[in-house]
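Take a look at this one chain, the form predicted alone, written out in structure tokens.
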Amino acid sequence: MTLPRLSFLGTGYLGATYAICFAELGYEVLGVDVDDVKIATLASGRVPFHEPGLDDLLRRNLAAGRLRFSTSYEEAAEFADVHFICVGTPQRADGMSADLTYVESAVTNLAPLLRRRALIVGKSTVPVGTATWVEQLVAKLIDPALGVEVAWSPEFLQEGYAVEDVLRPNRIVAGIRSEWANELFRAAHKGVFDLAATEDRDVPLVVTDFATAELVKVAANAFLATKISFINAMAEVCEVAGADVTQLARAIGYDPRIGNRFLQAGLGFGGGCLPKDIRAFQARAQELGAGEAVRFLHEVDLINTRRRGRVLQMAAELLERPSGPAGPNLSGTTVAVLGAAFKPNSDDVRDAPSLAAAAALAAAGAQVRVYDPQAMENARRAQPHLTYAPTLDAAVADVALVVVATEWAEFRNADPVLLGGLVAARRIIDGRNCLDPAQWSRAGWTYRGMGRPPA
């Protein structure tokens, strides 16, 4: 079978990238928006996002002519052989459902189009019951002799390392009804097999039912979230029994069983993906009668909003001032916030645990001053009201409090003697447990860390 063409529906973060990274693979890619800025931007080289690598990609493909972007369902109809859908699945407004009208708008204005027989592939990260949903829809719409047919294979994109999450994938899940849909698929993804072939790799292809499919992926984000949960929740633990919560989180990472990844305890979890995917994985559970056994889900959720509220007692503690029922007053300080994104390598704000934390020391009465090396921008959209400043020196300039809130390589490997220089009062809280303690405190800076002693 020669590589088929094609279409990803929706190029934002998840679109785009695969847009790219499979033309990359040797594919012939149209990247499909309503957005005509984002489309525009995409088509003149540039990424309108920050991820690594991403950029030198789309301007190479671009000029090999192997991808294009449009606006025009009718040009994807009769381009692709393959349509990804690749849209937002958001939390809705009025609850903790994901919300699927993009999903829906995605395949009514593509379904009456196509005039021969063609693959939808899901990606968007969906309630269990989405992919039957969407091939009845897709039944609705088409004449059923063309043979059109549906699949689900959701995305596990790290940001930071979306391209390589990509190109090299550590699996690919597919939820496939036909050896047809199968063999299409499979050669849809030939330039992944090839690539690690010649690297001597293994890419596992696990193709399942529907339902299973779709809940891989809010299972795989449910495990992980409680993870971080669980060592948040032992970082309570160790903050009021005088533990170290780093050194308890390596002793047991030894474990296989448990192993040492997402076990960094700090200011918790965000972005556009875990928080809102255990709501929703939540709210569909209840609807299926099964809400009992993701109970646990919420106590996840509740222990990853109360970390961000920590900073705001520490900061309290730290400055030496009172709280009244209103919670502390900081009042006449300034602080500096170190990191906008909710992880580093990203410039996404979305449920950012740095912000959250920004915005409630600034509620307190605190001057903040928040500095990101990616994020400014976004982060201006979100929170307004807070200063931002240019470098780094800028936001640490006469402040009484330093935080860092985002583990970036800038900040993880600041000198605390140079820093020490502008400060008013050598004061930090790590928020992401990513400094040395003892040498922040040799520079004569008070630390504190999340989970742990003073230093």
Second form
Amino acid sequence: MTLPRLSFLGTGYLGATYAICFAELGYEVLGVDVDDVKIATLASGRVPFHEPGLDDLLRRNLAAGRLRFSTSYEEAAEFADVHFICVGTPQRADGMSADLTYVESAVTNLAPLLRRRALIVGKSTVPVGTATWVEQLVAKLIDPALGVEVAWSPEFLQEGYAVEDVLRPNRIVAGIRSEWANELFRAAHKGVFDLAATEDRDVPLVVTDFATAELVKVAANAFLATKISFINAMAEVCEVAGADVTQLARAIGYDPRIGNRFLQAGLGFGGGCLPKDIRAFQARAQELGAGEAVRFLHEVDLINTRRRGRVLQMAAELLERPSGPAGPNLSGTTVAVLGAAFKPNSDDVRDAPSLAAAAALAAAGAQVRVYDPQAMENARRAQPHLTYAPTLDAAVADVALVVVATEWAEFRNADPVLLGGLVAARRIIDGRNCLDPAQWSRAGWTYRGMGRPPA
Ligand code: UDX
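Follow the form predicted alone with the form predicted in complex with uridine-5'-diphosphate-xylopyranose (UDX), if you could.
Everything in the complex follows now, all chains and molecules, and the chain you saw is the first one.
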């Protein structure tokens, strides 16, 4: 079988990464988006977001002629055998559920233009039941004689590792209805399986029904979110008991049933996926009459949000500003917040705990100065009222308190003696438990970690 031609509908973070990586695997690829600025940027060889390694792959595959970008759904319909839906499914403005507008418009734009048999593969994270709804939509829009089919294959990209996650996934999951769709889906992923074979690895393919495939994604994210909130709940207990959550995490993580990944206590999870996905999951489970089964996710969300407020409380304690009825009053103080991205190696500030903590400090009256190695532009757009410093040194100059909110290498490797010479007072809150408390206190800093005894 010759390799099928692939289109990726929606060239945001997910679609652009997949389009570029699948071209790298040898496929002929078309990336499609309604946003002509995004398409022009990608076509000119620039990735509109920060993702290590992706720029080089984009330029190489544009030059090789395997990868093109377009705003035309006509072109996509004519070009591709397999169409991947990669559009966003944000949280709805009027509640916790997912907004499926973009999925609907991708399908209604594409389907009537199809003139031959093709497979439409959903990759967007959606509430269970969406794939069946898309299938019904397709049936309404296309002559059934054409034999167009739908499949659903969730993605598990982590920002910062997205290229590896696409080229070398730890599994591929697909909701597939027919042998024809199964064969075409496998052909559309042959590059991934072949690469694994040359490296003596195996990529398990889990083929399921639609509902299971859709649930796999939200279940995986619910589990990861729960793991993070679990350790953050332990951090709360450690704080009052005088214990150290980093040692606790290390000790329980040696048990292979628990594992040591995703047990980093700190400011909690943010980003474009975990927070919105656990909320959408609760909303959908409720609709299906299984709300009780995932009620714990509400608690997971609450624990997560509490961590952001804890920074404000700690700041007030360190700055010796007792709380009034309206919370702490930090007016007259200057605080440096190091980190705006929701995690290191990313410029994404969506639901970033770092910016939320910075905004809370500012709302309490502190003059907040933010610095991030990559996310400054996005942060400025999201929180225009905060002050931004161009460098780490400029951010900490003469401040009364430093808060590390994202564990960038630049902050982890910062020299406490040098920084100590720049600040007005040596006080630091390590919101990611990424510093060595002993090293910082030796350099004269008052150190506070999350769920760690004061050093
Ligand atoms: C996540 C999932 O990992 C990925 O599989 C899914 O496809 C999309 O959502 P991502 O949003 O890129 O990926 O970030 P991830 O690395 O999972 O981190 C999410 C958040 O959790 C970050 O804010 C991070 O700082 C926080 N986190 C992670 C912790 O607070 N502690 C940890 O131990 C791990």
